[in-house]
Amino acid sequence: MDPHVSDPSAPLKGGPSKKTEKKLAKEARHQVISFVFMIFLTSVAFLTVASDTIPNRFAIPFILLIAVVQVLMQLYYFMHLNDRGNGWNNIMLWTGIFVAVMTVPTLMLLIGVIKF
């Protein structure tokens, strides 16, 4: 990071270091095989409720497990929460996601569908 940025607007020439294009290749690399993996736990998730042999009581945990892990991979290989330096980042996300974790059951239960 270049502390001496004099002008904003000036276009950016050249290409990354060897070493930048090397981190480039293995990042492009993971994010394929995540895509792949991606797509084959979404078609896995279709399957499991498209078959009807498979009871929900098993497939409704199943398929929430298998967004969960899926979410993970986007935000840490799409959205690069794993880089270095997104300390932050990761604290406001976790912090929406830890709000977000109890307004979905306090809603639900709120409204009325589960009952204790």
Partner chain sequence: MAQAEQVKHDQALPPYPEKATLEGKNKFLGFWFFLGGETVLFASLFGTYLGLRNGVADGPTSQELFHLDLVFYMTMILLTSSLTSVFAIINMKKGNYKGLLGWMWATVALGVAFLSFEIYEFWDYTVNYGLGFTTSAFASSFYTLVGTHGAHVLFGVLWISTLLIRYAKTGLTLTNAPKFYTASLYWHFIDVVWVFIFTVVYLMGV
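Numbering follows the first chain given and starts at 1. Small disclaimer: the values here were computed from a predicted structure and weren't measured. Rigid core (definition): largest C-alpha set, two forms, superposition within 1.5 Å. First, how it differs from the form predicted alone.
In this overlay on the rigid core, I91 has a C-alpha that sits 2 Å or more away from its partner position between these two forms.
Core-aligned CA deviation for K13 between these two forms: 2 Å or greater. With the core held fixed, the Cα of A100 is displaced between these two forms by 2 Å or more.
Okay, that's the form predicted in complex with its partner chain, but what's the structure of the form predicted alone?
Single chain only below; no partners, no other molecules.
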């Protein structure tokens, strides 16, 4: 009998299969690439604001756009929302984003921040 069955803290014997090794290597490569891309986006946001390359009027929407891209990348690459079995999580996420995108301009219009 495998000692891991009776004692979950026992070390596992053997190594992962070739298919599992390829999958883990691919996942690690995607995580490193997305991590570097997120560092790049953070640097771009910092440098654009620090150097005044974009007007102050567009600074906040630009930073919010970069933040949304980073949140989506973190959800898909680090929280594994792109894996199978996360269909309902994706539906709920995109529904929430859709409702938020529709609600914020509506409230801004009702409050009077935006005028036509």
